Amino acid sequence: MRLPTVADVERRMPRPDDFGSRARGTALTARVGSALGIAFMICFLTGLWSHVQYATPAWLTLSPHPTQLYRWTQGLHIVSGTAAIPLLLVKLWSVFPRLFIRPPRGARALVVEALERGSIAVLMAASLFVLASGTLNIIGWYPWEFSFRRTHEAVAWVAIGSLLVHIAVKLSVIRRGLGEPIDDAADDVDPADVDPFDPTRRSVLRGALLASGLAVLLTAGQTVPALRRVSLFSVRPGDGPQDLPVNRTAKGAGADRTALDPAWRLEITAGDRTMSLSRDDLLAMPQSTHRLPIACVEGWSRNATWTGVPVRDLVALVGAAPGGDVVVRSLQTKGAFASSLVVGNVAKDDRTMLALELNGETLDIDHGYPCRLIAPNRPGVFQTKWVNRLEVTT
């Protein structure tokens, strides 16, 4: 039995001309790629804002205004990422035959070709990872050991960097493709040679945009309340105690027993000054009511009516001046984000409070009973639940 030679393999490998769909071509690829690039850029910038919220640079002071900013940006982040998935698949389909272009002759041409293909491979690998891991994060499934947030951010930088390189390399091709008509009826094509079941470029483009829009419509209900009834694949349609979803229960956080302990006290400290308050003490203080959102990086968000004691009133009890940073600590013993830092300009905002009631009812234990932090323009993981200690740091 004779082993196949390089020439045998060469003869059996398909060539770009073997993929005869009339829908493929630079006119389609450039248009789908442009839409995909816009979606990627929106997704990257809104994701970057979320990472700034998680790890704020020392030179940047975050503001509690506008109240809904984090909600809008993370909703847009998930929407643009979801919209990108069908566009990416169509883009890959449109350029698939180019994988079988034979390598050029000459060492210099081979190096250039290898670099171009390598950059495309990095772009595709990073894009697929970011979209796949982001989708799994939305549904709350983490089949890995690494930190999702840090890895997702690092690979997003790789994806956006390789995308910019790809655009720079292919700019002339993109311009030419956008200048070509999307209608693909050419004078030199015999109608008898056209497969009636082969889609046109226009129909593929319309299908890609329709699939992208449909994906958004079916999932955006977790961000846009008006779409709840039509978003069949919305992960968190609003289920949960007091009409608010729950990411982590009291039992899951290891706070289910201590949160219900009648001996619970809230400790407030500033330097050597300390005060201890029971829940009844908190209820006896002047209450503030505001409608504020809970907004999570997974994309879901809800507005709710919260009633409680402003943090600035609580830190004033220990003689702390308004405007100081406050560390909020929780009874939580399992999982991340058992404490959070409220910077001074947010802590002194009258809407930043330790909430005792949610939507006119006593706070449910899974929403943070006996009290929880709620503040405007803030990621949901930093709205600390089951609070038992406030520490004024400055």
Second form
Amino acid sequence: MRLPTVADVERRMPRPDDFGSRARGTALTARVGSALGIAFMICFLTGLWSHVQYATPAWLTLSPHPTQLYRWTQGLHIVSGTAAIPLLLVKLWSVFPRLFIRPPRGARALVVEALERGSIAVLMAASLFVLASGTLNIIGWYPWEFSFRRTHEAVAWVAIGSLLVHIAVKLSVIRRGLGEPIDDAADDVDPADVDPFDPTRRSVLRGALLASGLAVLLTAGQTVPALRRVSLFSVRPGDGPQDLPVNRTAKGAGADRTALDPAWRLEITAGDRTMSLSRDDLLAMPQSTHRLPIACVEGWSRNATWTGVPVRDLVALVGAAPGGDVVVRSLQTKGAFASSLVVGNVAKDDRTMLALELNGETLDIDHGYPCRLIAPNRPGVFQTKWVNRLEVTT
Amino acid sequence: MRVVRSLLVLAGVACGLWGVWLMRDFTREQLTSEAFWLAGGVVLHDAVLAPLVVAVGYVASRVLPRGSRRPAAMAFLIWGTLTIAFLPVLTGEGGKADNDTILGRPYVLNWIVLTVVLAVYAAVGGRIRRRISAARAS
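Now show me the form predicted in complex with the partner chain; what you just gave was the form predicted alone.
Now the full complex is given, and it begins with the chain already shown.
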């Protein structure tokens, strides 16, 4: 017995023609690929917008308007990413036989082939990476050593870059594929060979779009209230204390004792002026009520009615003019985002407040009792809970 | 077309390099873990998932009666892609013990229901198609 040679292995490996399904084809790949490309672009742009909230470039001033903007963009980010999963899988299925195309002869052709395959490998690796890491982030499972936010962003740039290169390389094939009818041309196949009940390109295209739509319907209830009952697989069913889900509990934040301490006071500082207020002092101030969303990076969001004291009234107590940046600090001792910056543009909005009540009840401890920040058009992680300090910095 | 292509390639390479630049201060440990996940997806698809799907298709095309292949293939497509899309909530991982507002649905039960519904469609859909075709033939 001898060991198999490279030639033996090559002979045993399937060839593209060995894959029998008539359902594969350029007309299908181009259509599913186009839908996938659109989903990726929406996902990428909304994702960039979300990263801008974390690390705002100097040329951009975040605005409190439109109130629901971040809710929409981040909802769309998760929806488009979810929709992309079935599309990507069907797209990969439709071109899988091409993996077995034998390398061409000639050095130049070989280099071109290697470059093309390399770019596809990068595209595929990066695409699977962003979708997998994103869906795991939604459930809060991090079985890796890298920073989710920064790596998800960096690999998304690689994914979108290799997608643009892929579109450039395949432009003529894509145009041809989109121009071809999805159904078989009648003269193309011998009717005797055809089982009329075999899956066709049209049925696979329909199946891919249907699966993509179902994936969205069955999860999007966490951000689209009308779908709450339909979304059997949403990570956030939408329930919670005072009818609002919680990302981090008081216990999880290490704030469960300090938050209930009767000695709690809110400190407000501007330069060397300081003010200290009890919860009763806050309740004695003029209250305002607004309907504002909590919109989390994980793609869940929900509107709620908040009552509390506008931040601009609070900073006025220490003589600060409205329009200055305000740092909001929390009793939180565990986990990230124990403080957040409210830029002046947002701090002076009359709906930006330290909320004392949620949906008509005293704020639940898991929602940030004694008081929490709530501001329009702002990611949930920056809606700081268990607030004990406001610092006017400018 | 040539201009469009060149612009796409330039923009694509620029985006890709920017992505790599964003990783410049990642530690060795972080990069290793990232590389593992990047390569893992490709290997898992090309060496496990795709051959498995090809094998299922091969067997199904020989075992299933005429007329039930298309509904079976459609049911399998939807079942397979949705199962992968919902894999995170099916693992039982994630969430926090002190927070019952996350992962609050019986996901495995829901998945079994989804599976049964699609299996029934695969079986009955084929029978209906066969009956229609028999009625046409007679």
